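A lone chain, given as structure tokens: the form predicted on its own.
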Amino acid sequence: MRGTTRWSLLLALVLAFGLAAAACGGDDDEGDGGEAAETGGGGEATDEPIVIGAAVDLTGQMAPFDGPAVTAAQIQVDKLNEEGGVAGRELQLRVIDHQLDPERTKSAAIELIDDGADVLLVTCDVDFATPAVQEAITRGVLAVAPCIGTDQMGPERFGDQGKLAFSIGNVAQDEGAAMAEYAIDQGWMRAATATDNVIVYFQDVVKAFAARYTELGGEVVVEESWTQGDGTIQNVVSALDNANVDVIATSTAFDDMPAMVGGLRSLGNDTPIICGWSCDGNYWLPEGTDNFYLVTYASVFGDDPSDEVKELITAMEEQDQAPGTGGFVTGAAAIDAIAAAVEETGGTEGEALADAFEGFEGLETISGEISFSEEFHSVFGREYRVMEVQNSQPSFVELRAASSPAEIE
């Protein structure tokens, strides 16, 4: 995801997550993996360590997303090493905090690759990640984002070299489709959509919802839009309040999210609202929020259906890095996917790893089964956790996978 320059809720999240720097290493410091083996970014099979570099943000507005993902990745690295490593090789994770500065992002990628990184983890927004991604793919190194949610992490944005770029985040076309299929199953046949135009991910989730919803016989009767922070959210609230619909679908975050939800509820409007992962967490929920639904990667509220996910949450809590949203699990899943690709190819050559990723269909990871394709280098097919919020308390409802990604323009 990508933020604007000043969002107070992101700052609150940064404090809540403790920046994850203590666990992952600070600015230009190495992570718990120690010295990186000088393997020059991959190549022939060897008994040298597999070095995973991470050029991420641990101190800026992406820290609430990057930090927990990197902490979970380190825990998964340690777990795999305890089990004997990958293809007989130890995993090492080295982290550099680029603080979202484009030049630092590029230089972090260069330093990590020059020091032997075989794979590069990048920040959870494709715009912020681009300097690192471009450096990696130009040098033939696989670039993996834990939670970018658009189809731009791949050839869509980076052309032919984008074959080496992937995200473990759910592609928006899949997330919006899952939301729509859940809404139809609830009998919500008339919908309003509220599109936050601040980033492509928000826009595409709502587009995907509308596309699948109408395919299944639903009718979108009201379409509202705004841009985060433009001061028009109350106009959107008024329009939605006057809509005669069964459900309101959105994808947004930051200050305008509680303003929209709280504004509707303060007017006595109890229409169900459904959102994607961007609405996960209870840090933002206005008091008395009811009839609010979302889909996410994992429940951080003690009721996730996966024992393995619960164990990961406990491990993070023991490091004082309790996750605030389900997005943390994609960091561990990224390690699972990288490990599977190395096992399949027998090495760390970037294009071979990319071929393996494109061939993953129902790959088992800690986050559930994930799939990629030549078209989608972000995940589809994963089972979402559908969460319901009543009295401002989120709780797990069911697992739900979209039948297929929706087609959007």
Given for the second form:
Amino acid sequence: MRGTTRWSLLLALVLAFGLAAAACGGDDDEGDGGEAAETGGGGEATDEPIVIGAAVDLTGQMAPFDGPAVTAAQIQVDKLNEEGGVAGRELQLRVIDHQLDPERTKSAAIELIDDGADVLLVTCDVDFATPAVQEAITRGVLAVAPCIGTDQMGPERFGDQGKLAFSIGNVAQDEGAAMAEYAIDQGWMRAATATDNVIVYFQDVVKAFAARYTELGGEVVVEESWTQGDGTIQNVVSALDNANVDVIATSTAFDDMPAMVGGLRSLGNDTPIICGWSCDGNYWLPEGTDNFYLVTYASVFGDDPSDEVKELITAMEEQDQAPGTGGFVTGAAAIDAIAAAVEETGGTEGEALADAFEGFEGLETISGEISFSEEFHSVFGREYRVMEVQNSQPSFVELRAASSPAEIE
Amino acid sequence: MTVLQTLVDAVALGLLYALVAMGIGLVFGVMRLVNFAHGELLTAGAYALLLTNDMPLAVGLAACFGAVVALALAMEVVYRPLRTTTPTTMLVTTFAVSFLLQAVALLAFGARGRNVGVLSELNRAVSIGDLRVRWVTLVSIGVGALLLTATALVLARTDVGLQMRAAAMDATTAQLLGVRASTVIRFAFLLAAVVAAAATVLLTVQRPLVTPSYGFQLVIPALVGVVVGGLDRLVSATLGGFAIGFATAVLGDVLPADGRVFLDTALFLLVILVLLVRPGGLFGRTRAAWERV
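Target state, the form predicted together with its partner chain; input state, the form predicted on its own:
Starting with the chain above, the whole complex follows.
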């Protein structure tokens, strides 16, 4: 018995060695051009499509931002596929509408990544996007928001794993700086600021405006603030009306935006008001709004200086998805940036893509040149469309890039 | 900004909250129901004004009042089976109705707001020295006084008013004496709807962007006002609404610009203090027996 057992053990060892050798040989064969299981394999060559998952809100309060961005992203995906794809691979966009429900947001991200999403697009608000972003970055998948406008989409909020989180939206420090530089160029040297405390983006845009404005020799003589919906917007209007300034800088949206602008104009106050992207669109403009200026991504009023942007708008209109603000273009720009990163790295591995994003300096996209850095995972350096509103009609004035993002606390 | 200007702005906000509080107080008085969906009456009225933006003013106003009254009567039908249930059940149901109606508005009109342009000229101001008084503030004072007086007269001088007061004091005894609960409650909803429609018109002048949560945002502070003023009487509830609006505007001016993020903190600290000192409400009576509406 003992001798038989010894021989059996020897035979088993020989068989095991043989199987292991065969397995190693099999790996070599696949690496020579067989079908690799492409799950973020860095520079591995493959014919499998690049899957971009989108866990976004197409129904709730973020739908006006996410919907146009996703439509624009799909159009850009189709365009790139017609041109031969990215690194020889087809792009696919898979969308799940999570309706801003936190549980559904997380489960949408899980479902998309489990189904092979190589990159995840998330909703345009960092708080609402967080469940999806965390799911993506903990699994090593690049998370990209089309239009979050703060520095929160990155290490600032998500720690070391935040290296894999980016936004194609303009960082507030850059947007506020562009507003201030435009105001100074107009000779508006005394300003009042009106800060809406409801979200960090609004606060940071105004802070950046004040920082760059004072750097350039302007004087902020009145600082007003309120919180959206707290009922005190008329106090703010009265205070701004009494401020003898050349320009009023703000960043706000929702109900209080027309209440402030309409309130001031009804009092006969024609002081120029300058705002960021949050004031884009004509859906909120009170009748007879004059002397209102804003910086945004693209003009949706037929006069954008870029033919490519105009074509994109036309394509969206043909799908009955006419954009309401210039933010739509960030969806298409997100696809451009992802495509550039894949081309650069030759694969879809999250960490490598993040390195590529951080290195983008003046990357050409449909929304103009965009830059990121280790500090800013949201865009700076993009040329803004300065828009002017007279008699409630917005029109394009000029392209303007901030000289640099402003430094804020 | 002058103290007088602050007081004028505070009166304007106070009047708005007072009208909302009055509607909540009317229904609570006869049904003991805190209707969280009251804000959706305002939203319905605002969307009616929006849809009739390009039509003559009279059509818009008729649509607004019609939509609000119709929705209020529909709410009364929905709440009818709840009369014998616990206050908790009623409260949760009103929340459900509120969220349901907001979801319907979201599906029908989308999340992006749309502007109502009705009576926007009322935003213009009368200048008295440095003081700017908007016409809408003056109109609100008039409308508020008119509605409160008219409601008081209806309650004091009409049969249905008498029945409402009786039902508010003791519903069971009132029913034993022949008061028809359904009629009384329906009438309370009707009155609340008329007040809500008037508030909607004034609200859209000051806040023209209509969104699915348009009215809901106003109901919470107004409800706090109702509790602070005293839930037990229509007048105290209305005054409580006014007080909350007034205090909000004054705090918004008194607090430094970088401290206004704490406005709600300061406001609710005041509310807690008031309720600690006067648990029955700032304007509530301490007598055990008295009329609620």
